[in-house]
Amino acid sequence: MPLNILITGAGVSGPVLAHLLRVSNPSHNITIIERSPSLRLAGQQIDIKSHGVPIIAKLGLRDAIVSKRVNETGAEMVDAKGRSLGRFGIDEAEGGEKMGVVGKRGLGFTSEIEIMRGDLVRVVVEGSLGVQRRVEEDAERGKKDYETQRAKKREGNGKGRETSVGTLTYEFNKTLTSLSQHSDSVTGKPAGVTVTFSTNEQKTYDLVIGADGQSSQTRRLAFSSQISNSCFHSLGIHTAYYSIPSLPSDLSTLARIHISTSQRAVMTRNGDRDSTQIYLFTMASGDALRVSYKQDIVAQKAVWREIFTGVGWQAERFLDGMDKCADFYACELGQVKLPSLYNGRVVLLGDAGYCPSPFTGLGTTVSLAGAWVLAGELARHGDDVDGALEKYDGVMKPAIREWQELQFGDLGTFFPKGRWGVWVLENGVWVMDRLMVRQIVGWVWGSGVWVVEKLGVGKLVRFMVPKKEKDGGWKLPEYPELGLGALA
């Protein structure tokens, strides 16, 4: 059956959605909105590893993904005065063999397959449209077939079959407003959703979903305000995002991080692009930042640089770029927990739905994965819209709590107030990196994670060194439903 589905949100995971659903029945009508004019392209780096690996594939995404990779080795910290205090490398994603982007290895922070976000969402949005180019293809040269059975069956009983097209169609500066659910008068289940857009259209769907990130509208909309209020779990983090131009001093495949006192941290990121990436963190000053992101990005700036100025290391500069730049945004870190990841005929998607937060490094990944069992789900339950939703439901909720699995614990050690917590981990990433990382990496996991721990550097091994998935652990589930052939 074809179904009339609205996608709210064009990032990642919903033109990925719509990829999979238009391959698994070319039948469906497919709408997604977008809040901003037209695709947000801005953002910063983001990575692919694990069960993302072999969903571009399957989508067929690999060379573009691939020739648009960021060149970036590694990280190093740096102290107030810019100088290296020890490196750490590449993580090796699951898969990456197969992606042609194995090289040598390092030892954590840095994924083989590492994407600024709008070259990302610029491939999976084009991804999506050239399938549906190639079903509006096939179906031309499916209604030729149908007219030539039928000239050759008119004199007889026998009837040709004609090719039915679903679309997919993008439509910006659009938000949803309100959404009414609707039952089936006669078994009591849920039909459909009537939404009501911001230019005062409404419109009946199928099926809503909302890939519309941490902060979604639709989840807000679908589900009950105290279930909408208690989902976002803080991690007492806030971070800003910004770009600002390269110096020739920038121009180095490790990411830099520099932490200082007041529980202050920036990061800088450039690989071989024309622009710097900043990124600031704080576990500080929380309250004035939740006032200022109900303000204008003037006043946000303004609230980071009272934050942020006496840092240490290139302070001045990154501070002054901000001020500048046109691509800030800032927002507080944590995750997205739900008891339920629908409610009727609305369903939740990647951030949306179970945000992990940046430290565990699998956002992107997890909306991929999420993207690919709702599909799956959707095709295999064919006509049973409502045994789909439960179903995805149960397959993402173990993996959800695997993904949002936080290796580093507190995430407070990192974030020291005074100098001494400075000099320790300054110190204990000096001596990691010269004397005991090449001896750590193989026993740390095993025998030797008591004596770590002991020494006390448990946290900073684990930040320097990340943990392999563990076996046994979640796995993505194969859908030949959905015509792309088995997992590699």
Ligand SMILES: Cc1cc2nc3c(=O)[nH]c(=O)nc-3n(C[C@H](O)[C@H](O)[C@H](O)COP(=O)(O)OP(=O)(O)OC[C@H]3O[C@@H](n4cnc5c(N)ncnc54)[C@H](O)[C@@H]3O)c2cc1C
Given for the second form:
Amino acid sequence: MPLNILITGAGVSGPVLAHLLRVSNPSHNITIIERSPSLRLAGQQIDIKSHGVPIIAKLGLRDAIVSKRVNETGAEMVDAKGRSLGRFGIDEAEGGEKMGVVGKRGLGFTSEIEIMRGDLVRVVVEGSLGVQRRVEEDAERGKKDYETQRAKKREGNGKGRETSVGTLTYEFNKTLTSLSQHSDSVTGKPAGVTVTFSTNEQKTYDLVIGADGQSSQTRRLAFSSQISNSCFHSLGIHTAYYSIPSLPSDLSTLARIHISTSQRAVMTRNGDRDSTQIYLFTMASGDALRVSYKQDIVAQKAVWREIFTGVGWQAERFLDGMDKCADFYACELGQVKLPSLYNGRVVLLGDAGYCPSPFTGLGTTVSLAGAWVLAGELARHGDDVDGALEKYDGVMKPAIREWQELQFGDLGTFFPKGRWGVWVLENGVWVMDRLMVRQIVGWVWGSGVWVVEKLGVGKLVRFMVPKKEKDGGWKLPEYPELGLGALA
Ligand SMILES: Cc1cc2nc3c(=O)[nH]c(=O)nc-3n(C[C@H](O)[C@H](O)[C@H](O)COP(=O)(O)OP(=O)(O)OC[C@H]3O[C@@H](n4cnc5c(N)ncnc54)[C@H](O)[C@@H]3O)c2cc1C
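Coords for the form predicted together with this ligand, given the form predicted on its own:
Okay, now the whole complex, with that chain kicking things off.
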């Protein structure tokens, strides 16, 4: 049965889900609404790894994504004068910075595929529209064949079937203002959702999918403000992302991190591009920052400037660049943990339902896996939409638990208040780099980790040495019903 489906949010997970739904059932009518007046392309480098890699291959988007990959090979720590203290996150065993091909990088600081968020959003949206065009063309061809066959049938031979093609539309500058669920008058089971848009139109859908990010409004409307607020577990870290024009001295395939006093850190990522990404992180001034998120961008920038003045390294240049940039984005980092991913006929996808936080490096990978499972279960369950949502919830729960594990435990270690803490971190990185701990731990992984844990510097080492993918962890299910063949 074709479904009328509404997806809120044209970020990463929404368009990928639309793509998979369109492939699995050409008759669904799919509408994606986006709050911004056009695609929201802001954001810095994001990672695709692990389960995300076979999914982008199945979507036929691997080459397009790889062609936009950022050339980053690891990270180095710099002091307040910008001098290098040590490198980390480079998987030497796999070839480290000589790496030029996908599939070789480890799960370290730099992932298998690093891409600018805006590039990825463009690719996945274009991918969903491309598959829609193909389905329409196939149907047009099928219709012609059908007409030919019907003509033949009138002559006594031939048989055919006309396929109806559903729509896939993106609508911008649109949000939900309310939604009400209704149930079947006979069975009492969920039957659909009537929504009111910011344009005052009302429409009824069989299924509403909230893919509208970490602060999802769909979640608030479907699960109540109280549940929606309490499901956000802050890591106590705030971040601002933006880009500034590169200087020749920025050109590098290494991310650079400077840890400063008063719980502040600055990171730059350049990847040999003509703009340099700036990341500001802080565990201080949380109250002022939370207030600023409700204000306009100019007011937000003023708060960040005040906090980061005197941070060292190229603080003035970075803060002047912030004042001029057009892609500033700031938020509180945290994880979304809900007891259930659906309520009636509203279901959550990606950051809206299970944001693991950028500190896991898994936000995008998880949202791709979520879209795969949701589309797969809907295809498998056919008319039984409620059964599909229940199964999606069940399949995703153990995966979410695994993905939300924080590798570094208490992140406060990386945000020292005073000079002594900064000195320990800087010298720890320097010593480990000189002692070649990266290589040693790579050679004798098990005993090396034991020794450094006993020495009490485990967190630092975990930061410097790429984490190996766990064996026996959650496996991405196969869904032959999607019609995309087996996963690689
Ligand atoms: C502007 C921005 C910048 C980001 N930058 C980074 C980054 O630098 N590094 C990183 O690791 N992660 C970043 N993220 C998060 C990252 O994109 C996600 O973790 C991951 O890709 C999963 O994507 P998602 O589709 O679930 O959510 P998102 O990528 O957050 O997409 C959500 C989409 O929903 C739209 N939206 C929000 N509210 C509504 C509404 N009420 N109605 C309709 N549409 C709505 C948003 O504009 C956005 O297009 C950023 C997200 C955003 C929105």
